[in-house]
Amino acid sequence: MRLYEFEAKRLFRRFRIPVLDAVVVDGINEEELNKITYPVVVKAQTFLGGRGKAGLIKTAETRQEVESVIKEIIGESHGPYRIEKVLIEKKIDIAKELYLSVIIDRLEHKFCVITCSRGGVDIEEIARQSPELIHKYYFNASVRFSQFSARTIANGLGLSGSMLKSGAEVVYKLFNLFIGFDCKLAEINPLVITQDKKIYALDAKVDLDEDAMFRHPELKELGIQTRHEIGELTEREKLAKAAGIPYVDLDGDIGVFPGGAGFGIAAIDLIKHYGGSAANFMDSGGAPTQEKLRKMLGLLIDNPKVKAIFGARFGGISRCDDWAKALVQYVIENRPEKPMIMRMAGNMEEEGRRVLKEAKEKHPELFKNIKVYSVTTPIEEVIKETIRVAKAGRI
């Protein structure tokens, strides 16, 4: 579970990692607007990254200014998500930006303490353009970290006097608090060096183990509860969790209309493989109702990033013709304009044939942007077919 920036820096503050004072509102709040001192940096509250690049991360000179951006910012979007909070730090002078986190390495099966001598950028674009900045550093469940570990961590990112003892409590500070919130990820960037030698986590995030939360108690004490896996749901990820469907969205342009989880997981990566990005998962879950089926397509024809839909049915516990009732209601109710590739096969797979053959000649016009193809055609042509519909806009 994903939390916030303020909320993260709340755990750290537990930890006595160093954080800048700061207020969080929701608009303009006058007593806490009152505790601050100018000038200040406005940081949009969001799950997301790229807040600077996307404009939701400003300075403020005066009160002025700091109010005209909190209106500015509150209420935007930032992917799918809407900017309710915002949290309001010191401007402060940086002579030095660092990288440092803490994971879990679940192919070494080993904590792993990540850092770069480079901070404030995205981590996977430093491991691109210039990996040998990346250092790795890992340690056994069983092994208790220590001070000299930290010390030694803190000396590999350049360190020296004063900021390396200050660096190593601030690593060894973070490690404990991964250990002791049974996080899943524990990262500060940037962390940074300010001109008068002091160190503070300018950035925080902090993903927890959402099955672990009933052992922090104390947790609930700092407004931390649990919540959607990444901290909120998009309103479509609402309305399908309001009918009872596994739904997330993604970023793509292809919707993902498949029958069971583990289909819908290989789509996502085939379409990725052949070039396209798809624009959610989905599970139907077995033998799902005509009346299901019609709300997960209109899950993806509702949603304005998709262009195209990817299908696939393979009748087994659920029936085809099932599957194809349910296409053909959802088409001539709704008239749909958005093309949709799919393939069906399996259990009633002839008699659902028939439904959309019958469908399709007494309807052609709200059909012609339908494909349903059988077994005999694979299924990852289906899906370059998809990408190259999506890409075109047509069939």
The other form holds:
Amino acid sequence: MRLYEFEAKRLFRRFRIPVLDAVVVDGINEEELNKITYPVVVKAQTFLGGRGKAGLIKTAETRQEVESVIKEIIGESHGPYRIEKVLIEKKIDIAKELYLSVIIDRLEHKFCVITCSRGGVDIEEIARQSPELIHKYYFNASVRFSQFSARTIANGLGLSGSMLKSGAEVVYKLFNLFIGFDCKLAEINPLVITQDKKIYALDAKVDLDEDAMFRHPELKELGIQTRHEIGELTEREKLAKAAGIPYVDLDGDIGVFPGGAGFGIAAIDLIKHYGGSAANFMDSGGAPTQEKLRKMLGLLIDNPKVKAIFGARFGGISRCDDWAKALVQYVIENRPEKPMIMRMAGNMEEEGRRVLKEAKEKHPELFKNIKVYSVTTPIEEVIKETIRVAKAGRI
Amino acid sequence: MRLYEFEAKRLFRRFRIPVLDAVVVDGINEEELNKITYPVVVKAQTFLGGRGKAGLIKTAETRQEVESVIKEIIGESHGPYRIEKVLIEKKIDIAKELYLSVIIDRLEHKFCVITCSRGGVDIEEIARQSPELIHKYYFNASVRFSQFSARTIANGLGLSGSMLKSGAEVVYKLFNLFIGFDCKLAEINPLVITQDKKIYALDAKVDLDEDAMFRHPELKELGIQTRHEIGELTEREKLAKAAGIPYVDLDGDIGVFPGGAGFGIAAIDLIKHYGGSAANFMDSGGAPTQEKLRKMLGLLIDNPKVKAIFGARFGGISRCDDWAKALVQYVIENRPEKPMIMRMAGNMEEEGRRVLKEAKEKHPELFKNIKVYSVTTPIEEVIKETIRVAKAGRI
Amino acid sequence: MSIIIDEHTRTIVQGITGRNASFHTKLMLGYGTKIVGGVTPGKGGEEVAGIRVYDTVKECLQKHPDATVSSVWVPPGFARDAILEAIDAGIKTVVVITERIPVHDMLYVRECAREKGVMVIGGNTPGLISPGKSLVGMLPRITFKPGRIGTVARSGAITYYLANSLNLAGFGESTSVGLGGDPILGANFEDILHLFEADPATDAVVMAGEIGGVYEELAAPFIKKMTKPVVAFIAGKAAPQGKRLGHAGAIVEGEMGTAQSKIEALSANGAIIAQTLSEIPELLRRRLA
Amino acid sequence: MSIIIDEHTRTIVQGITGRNASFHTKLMLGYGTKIVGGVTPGKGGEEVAGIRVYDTVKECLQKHPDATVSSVWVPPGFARDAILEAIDAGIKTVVVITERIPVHDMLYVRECAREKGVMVIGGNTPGLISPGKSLVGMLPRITFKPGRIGTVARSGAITYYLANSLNLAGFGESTSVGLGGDPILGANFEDILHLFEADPATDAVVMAGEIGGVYEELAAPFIKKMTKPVVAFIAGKAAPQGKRLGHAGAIVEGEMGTAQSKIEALSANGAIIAQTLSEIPELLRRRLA
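Coords for the form predicted in complex with its partner chain, given the form predicted on its own:
The next block holds the full complex; its first chain is the one shown before.
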């Protein structure tokens, strides 16, 4: 989960990484703006880089200027984001800009500190053009990070004298923040040294491990909540999120009601391969409850773009009987008319089939648009059938 | 540095190891005693074990009783200690008593958790008589202590069901306390389980590493100060301690003014071997300042029991010139009459000799009782000479 | 023959008293898997499906020293500790069903496992099966049949559909291994390919990967060295870039994690790329002919 | 020949800009010790006694890759980090002058050192000297003369008096090693006895221990296996039980730490026990005759 700059800087403050005094506003907030001493830099809060080039970082010398800059930036778009907040920091005299980050290197399965003596610019660009400027230092997850490593890293950045010590301090603290908050990324770009030999994290980027949030209640104290991280959510995505269902809207007309995420991704490929178009990505998670399964189904049925639903349940940790019961209850309660082409196989399949059969005998009219194939029909035949139905508009 | 039970329990509380509600008093403190609900156990605070047998743990059912018990215990002697405080805890119904400790095993160079299913008694006694009841678990200093280790240890204590979990919690927290406060020992004897299935550290013993105190400012917050740990201090020992000089009073008449601690110990042996008797142990530490050296000398000169002083300086990290200057200044300022038989060799010896020679030429009368041998006289000859002088009462 | 587990393998179940674990313990026993004990701290002495529950893995192994495989079903916050407990007690293969284990925890666990020569499979794996011999995890038995194709996949459901496609076309599996869907895994494609290459009962391997991570790319060079054919199916070709699709392992990250990058790396090293599941049997047949 | 250091040894000094370190750097250089660089973080580029100061050990070793020994003079709170830095950078012998290093720190450092095959001597050691060849630490040169006796002691001053007694009687040292006075040490008696036993330039060993700790007892069994005579001097026979004498290493703890226990263990394994320093040369002479 990526954090906004102003959120990341709250973590920095907790670990005493030096950041500039700042205020965050979502408009002309008198009280906050009264705290400012000029000149200042006003920075749009967004998840994307390249804010400078996009005109989303501006300086202001006076109250009048700062107000006009705030009005100008807030509400602007930046890629998929609408700017809602700006961070206002004192403008400082920069002598040097550096780059520093800690990441997880998934090739090496280690923590990796990356530095560059040229900061404030696109680091990937530098890595391509001047790879010799980039230093990498690897650390095993089982080893305690030592002060000497921090000094060696600061030394590699060309720092010396008192700056070696304050630079090493920042490296040490950033690494500890990375560990302490279960980060996937903790980045300072640029790390600046001022004319008067002070060091500040001028920008801050943090990407947290969603799966470790349960052990960081302190994030809530810091006012940081779990959120969808990339792009704005559609209304349906918001509904799904509220129900704890990973869900992404796509452009097609076939609603995909799969088992796990991996097959959900494959199903989108296969639908495209056979000439159809998926309306969504969705994941049921490990062993969904019947209630969750009904909610998942509802998301698809209620989507006006969806012409047919492709469903697949291969019971592993999830059980076919739960799935069948959820389907039956949903159908009886909501009487959907959209065709559903499904396939059910795996653990507790027999019991699932019994549930479906009983319901169909009892409410034949409700199940006339629903087909549930078994393990003997290849999954891709079911997909092809769904595409045919979606195009025809009926079974 | 050993802690009193009530101090150790403050550390326990910080690590959420369950202890009973308690008050600590050094007499009839109305305010504190009003907090008590009866019956209670009144426990003398002392560094030695065997308080029960010594009659220093007593129960009381009423306010009247508790006051009389307090008056009885405070002021009592226990080995070399005078009881100054008592801890008053609620009396509980004990179902089971266990033993649990974490120590540093200097043979293995590892941390070691020791458990015994029989607690509340002398553990060394059990180790001798029923060694099969004692379990030891070793842990490397570089490895993080895991919850599963705590469970395995609790399991080895015969705990099961909900008690397994609460026992493992105590093990886990005690180990973390041991690490967190740089302990040499953290012991709970007994760890009790009550009739209603609660677990408490009924006693608490903690021995801290003096050399790690600098990184535990939190001890001060907890009201725990550095102190001499074994026995009561003599007045001279208190003076030495205030000056940061390791010093122990002994029974003899030869004041020992050595270099390091190791030779200080050897000198006591050698004085005894040659028929003399040392008046003290003393250690100058790594590289003493001249001021510290003068204070060391003063401790010996001012001791009426001391008839002669044996001094030895082998300049290593300490320097002969510093030593000589300190001696000269002390002699000029204090004009001591006690004979001093010394030997000086090692780093900066030449400069030291020059300093001594000049002073002696300037103040011959002050140095008439002072002899400073050189590297060519064996140290044991100097010791023998000092013994002779001490017996004769003059050079 | 088969890899990792066979009819002689003794296994234990960590977190056995949980809802899913106890249900699947019954299914595993029904399949013939030799489960000798379960572990749930604080529930020592209870029984699940006739299997004795112990408080610690150590105690369990003292009673059943022949157990070499453990499956871990505990909640994610306890997974690291449970895996370390299994490793410390002497278990040789740990099958981690638990999903969404914190990334830092898995990095730590991987190091301890590698140091002790222990294979950790998962997290978020459906488990593995050597059809007709043993099943450790929660794979549906119905779809797997004894045979001579080894399969290895990241996604659970794809593991099932692979076997289903193979079986409908007359093939069966020597062993099917689910690597797991979490972003940091214990065993990876390369580890399993090594075992299949050495297994006399395996004629060919089908591997199924998906966007995100780098495990497919890392395995590619070894495929070149293999004597057995490898068919690869990669999911996520149609996934929109930058959209987060379900589990964290499926985030498209950099150039290395894309379906394109994986397909190119695998194909360049001699893997046969399958576009659909149903064409896999035909691709195998051609290479094995 | 000699052990650990000789005339070819290149050394560095960590904490070189401190008062004691810079003073003793001059003395070491005066003795002929080959110091190639110093390290003090934040003082890179300065010079001490003509020796270049670096910010990190790594940088120092990049410029002087032939350095194998480091002496550490930093304050106790920084010792652990400095020793780990030396080990990480590839130093093979770390001589820790710093005294009163926290016990937990030294336990951790010991493990890292053993894992990497690095010898850590100290903490609270005066250092070591191979007379006429090299001196690392702060031992007073005047008392040491080239010869064929190896000495090893915990206390600094006793190291000096040992050599002094030997020299006054016509002996000299191959190497004299101070183990250090801290309670947890890197190298112990046994480690050094092994080296002396293997050193062709050493005819006999004098070891001096003292009350507290267990290093003397731990070394005793090896003495039995040695071909060279070992004379042992143990300080603390007259120390009152339970009194804390100076540094923590000298606390009498349990039955194992007493002078009596040490003397018995050493004597039972063939060490010759010296009651005084002055009788050591005679004891040696008798055994070497």
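Basically, rigid core = biggest C-alpha set you can superpose within 1.5 Å across the two forms. Positions refer to the first chain, counted from 1. What you are looking at is a predicted structure, and each value in this text was computed from that prediction instead of being measured.
Student: After the core is overlaid between the two forms, has the C-alpha of Y247 moved by 2 angstroms or more?
Tutor: Yes; Y247 is a residue whose C-alpha shifts (by 2 Å or more) between the two forms when the cores are overlaid.
Student: After fitting the rigid core, is the C-alpha of I317 off by 2 Å or more between the two forms?
Tutor: Yes, shifts by 2 Å or more.
Student: State yes or no: after fitting on the rigid core, is the Cα displacement of F257 between the two forms at least 2 Å?
Tutor: The answer is yes; the displacement is at least 2 Å.
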